[in-house]
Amino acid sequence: MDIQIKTEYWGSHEARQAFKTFILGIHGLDFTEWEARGFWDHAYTPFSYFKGGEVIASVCIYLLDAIIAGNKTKLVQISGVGTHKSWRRKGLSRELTDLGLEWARDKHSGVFLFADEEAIPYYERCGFTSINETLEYYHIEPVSAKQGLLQLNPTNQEILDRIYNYANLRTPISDKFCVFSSKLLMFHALYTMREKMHEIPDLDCLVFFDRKREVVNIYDILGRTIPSFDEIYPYLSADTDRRIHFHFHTDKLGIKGIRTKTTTGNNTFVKGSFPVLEPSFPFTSRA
């Protein structure tokens, strides 16, 4: 086979463009804006098979900062996995995954990924195991609403710079378990969270949230310090609210009466042992 493996090639414009074309074709995801805005993350390390100038199979190893039980560490997230249809069933993705994990072997405390439904059998064959996650939630008591919540528009460069400043200066959202990256967060700011970013200038923080009928989903909170939930919620509140779902661990929010439940359906997989039992991965840590 006239193919070759390349890695750590973000410095090559042609190779990076080939990767972008590959990801768009395999996953329908266009990295153009993430790149154009200057947030392409070199910690997102590719291991790819090339044929000529085309990527035919690829796996990315994303080294992410993490906090586990108050201690700083790193975790590996596997993402960007795929193989062109005509090159499947030749073991290319598995070879690249093994190569990437060997490269990262001494750099992390655990490996995780979020699998597409059709990829689950593949990851099981590769020795990954599924784990449950925890959802923390809270039943709302009515409060008096406060004015001062500002929705942010990431198409404005000044606003985007302000979001990135928050991302760089943030304190971790949890001391129990937290995974974070400023440039991955900016990916979410540009793609998955575009309509969900709000600033509370009075509290010097950003809150990523949305509302679905009677449930408020809070995805992340960014600030040099984390205000308490009692300080934050009056800026978010609506008469229809009945429950808050937190997509991260809430140990810094000072909530009395928080409840937890085990969740499935995120298709969360780990390789070998994982340092946290039933973690809650922050939504903005998902690549």
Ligand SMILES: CC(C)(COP(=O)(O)OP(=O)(O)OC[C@H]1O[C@@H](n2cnc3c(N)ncnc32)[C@H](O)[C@@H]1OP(=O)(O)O)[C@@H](O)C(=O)NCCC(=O)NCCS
Second form
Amino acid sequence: MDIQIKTEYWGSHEARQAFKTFILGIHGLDFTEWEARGFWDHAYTPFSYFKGGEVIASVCIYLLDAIIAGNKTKLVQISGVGTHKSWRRKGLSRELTDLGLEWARDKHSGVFLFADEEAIPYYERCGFTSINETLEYYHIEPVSAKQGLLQLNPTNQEILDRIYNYANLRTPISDKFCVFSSKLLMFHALYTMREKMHEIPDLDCLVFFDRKREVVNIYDILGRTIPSFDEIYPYLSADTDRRIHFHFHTDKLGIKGIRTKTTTGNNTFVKGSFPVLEPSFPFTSRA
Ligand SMILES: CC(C)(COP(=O)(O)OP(=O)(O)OC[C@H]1O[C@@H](n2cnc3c(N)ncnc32)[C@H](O)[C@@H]1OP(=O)(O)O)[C@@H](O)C(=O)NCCC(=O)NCCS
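Starting from the form predicted alone, produce the coordinates for the form predicted together with the ligand.
What follows is the entire complex, opening with the chain shown before.
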């Protein structure tokens, strides 16, 4: 077979373009804006099979900062996984994954990924196991609203730079468990969180949230220190609010009466043992 493996090739414009074309074809995801705005992350390491100038199978190994029980460490997230239709079931994806994990050996304390529904049998076949996550939530009574919440518009480079600055200076959202990366956060700023980003200048923090009927989803809070939830909530409060879902661990928010439930909805998989039982992966750590 006239195919060759390449890795760590972000320095090559052509190879990077081939990767972007491949990801657009497989996942419908266009990385152009993330790249053009200057947030492409070299820690997102590709292991790809090329045929000529074209990527036919690829796996990315994303080494991310993490906090586990107060200690700084690294975790690997496997992402950007795909094999071109005509090259499937030949062992390419498993081979690239094994190669990537071998490269990352000794650099991390655990491996995780979020599987698309249709890829679950593949991951199971390759020795990954499903784990539960925890969802933390809270029943809320609306309070009298405070003025001073600003919605941020991510089409403006100045605003993006302000968000990036917050991301670089932030304190991790949890001491119990979290995964974080400022460049991955900017991916979310540009793709998944576009309408959800707000600044509270009084508290010197950003809050990423949305509201679906009576449920407020809070996806992330970025600040040099994390204000208590009692300080934050008046800026968000609406009469319809009945429940808050937190998409991260809330140990720094000082909430009394937080509830937890087990969830499998993210199709979270790990390889080998994972250092935390039923973690809550921050939404903005998903690649
Ligand atoms: C999932 C995907 C990456 C697998 O790629 P691949 O190169 O065909 O996988 P491999 O050939 O390395 O397969 C490894 C093992 O998994 C099995 N396998 C692969 N796809 C499978 C499937 N859909 N169902 C069941 N088993 C599967 C293979 O048969 C092989 O098993 P065996 O050798 O032990 O018998 C590919 O089907 C794909 O690109 N799907 C669309 C994108 C996608 O879902 N990506 C993952 C997003 S999280």
